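A lone chain, given as structure tokens: the form predicted together with another copy of the chain.
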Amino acid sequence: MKTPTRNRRAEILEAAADLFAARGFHGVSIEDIGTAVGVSGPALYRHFNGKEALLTEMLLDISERLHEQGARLATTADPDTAEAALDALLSGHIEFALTHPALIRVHERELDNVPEQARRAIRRLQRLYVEEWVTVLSELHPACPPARLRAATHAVFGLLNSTPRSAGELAPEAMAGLLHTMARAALSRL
């Protein structure tokens, strides 16, 4: 029985993400998560070392995906294509946020519940992701100081990550277009 095992972990992570997003890390019990995947309670310890370990793996995974995606899409040293790189970053982030609203929410909110060491690793990945944006933006706004570009990047993340809050108001494609337009405009005047 090697193959079915792969799924359990993923199933658990997915269910836990939804629950954490809805009620917060401390608002969800191990038992809740177990129930959500059809097993009950302590069974989760066969797959994770504990509740914190579960959250840690979730956040590390998200941060890695965003960072990796960012590194792939921002690969542009050329000012001519900086515009294109920014559009790619925007589309990538929007796609992720619309596809995985629960993950975005958890990523935004639960870092403090991760044990110190892992938290540092996660923060590093987040920082690297931000720097990818800053690099692209600095080509578009050479005169703008890095601190300002960083703050602007965080602000745009706030805008793009608003998705989970306004869910259902608009169709996904319309929402994607709107977010892209707004973010693009917000970043045009720095």
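Starting from the form predicted together with another copy of the chain, produce the coordinates for the form predicted alone.
The text that comes after this line covers the one chain and nothing more.
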């Protein structure tokens, strides 16, 4: 059997994310996803074992990508470059939030529909991503306790991940600038 191409899998994942965000996991059938990508519903079983497997891969994939990006952007412990690392982390997360609002909605609403073992893996990746931010913030605010830095990181994620509800009226560049300015302000007084 031929292995499905990454592009086809990505196309299916993107269509499913849009549908899950709009109608909820239980409001979408395999047939709906198939129709969205121009194949029969049963043809999707060549790519995924089912809707749950599709949701699981979707949320694992974005969690892995965010963690890998965060690790790459926060690789320095040099205080002279911590400001640049924070700006890079902010820009990377803002770009994600503006280009993938459906994934944010799906994560917010549907994580409980992922099997427990995979859900734990997703949460672990998310914790690791947060710790990348905490590492950078600790360089900028060495006297601040890690728990406070972690709480601030989660609060900033709340701001940045508001894009499914807040980004509609501004052009993406303007929204990115606004989010960056607001997040920097929030993180400047820890």
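Positions refer to the first chain, counted from 1. Worth saying up front: this structure is predicted, and the values here are computed from it rather than measured. Basically, rigid core = biggest C-alpha set you can superpose within 1.5 Å across the two forms.
- prompt: Is residue 87 one of the residues whose Cα moves 2 Å or more between the two forms, with the core superposed?
  reply: It does not, since the residue 87 C-alpha is displaced less than 2 Å between the two forms after the core fit.
message: Please state whether residue 130 has a C-alpha shift of 2 Å or more between the two forms, with the rigid core used for the fit.
response: No.
- prompt: Under a superposition restricted to the rigid core, does residue 149 display a Cα displacement of 2 angstroms or more between the two forms?
  reply: Comparing forms between the two forms, the residue 149 CA shifts below 2 Å.
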